[in-house]
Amino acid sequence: MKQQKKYNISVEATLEVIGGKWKCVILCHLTHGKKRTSELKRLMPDITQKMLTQQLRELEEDGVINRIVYNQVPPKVEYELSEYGWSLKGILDSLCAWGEKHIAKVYGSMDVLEENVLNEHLK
């Protein structure tokens, strides 16, 4: 158990775990299966390696993702959503749906979205 803390409203606790620019993006990619660090970096070209490593560490510490280390040479590490992390799927889906509506409202089309596996349903 973590040290006791006070929150004004419960969404603060949610944002403490999934807030920031990258955590939800990482989690969305992991809803499509296990990923190696290099795969996540390729899917998220604007994140620095240092930031990706830090975000993965924090998500693991919060119990939202699992880090799987394979005992082989060269070493192989994969990340996946934990059972607890899968409980965020509804929130992540809602955030994506809202983002699509926002893009359509602001830009009038989905042309501003990069092509990747998470956007295939919009074609």
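Okay, that one was the form predicted on its own. Can I see the form predicted in complex with the DNA too?
Lone chain follows.
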């Protein structure tokens, strides 16, 4: 049991787990399946190696992702949503969907979305 702490509203607890610049992005990618570190890095060209590792550690510590280490050389590590992490699926999907609509509203088109595997369904 963690040290006592007070929240004024429950959403603060959620933000402690998935808040920040990168965590939702990482989790969204993981809703599409297990990913290796290098795959995640390619999917998020702007994240630094350090931030990626750091965020993955924190997500793991909060129990929303699993880290799978294969004992081989060169090293292979995969990340996946844990069972607990899958309980965020609805939220993550909604966040992505809202973002798409917001982009359409603000920019009038989807041109600001980089073309990649995840955005295939928009074409």
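Take the two forms, find the largest set of C-alpha atoms that superpose within 1.5 Å, and that set is the rigid core. Just so we're clear, the structure is a prediction, and the values are computed from it rather than from any experiment. Numbering follows the first chain given and starts at 1.
Could you check whether the CA atom of P45 moves 2 Å or more between the two forms, using the rigid core for the fit?
False for P45: its C-alpha shift is below 2 Å.
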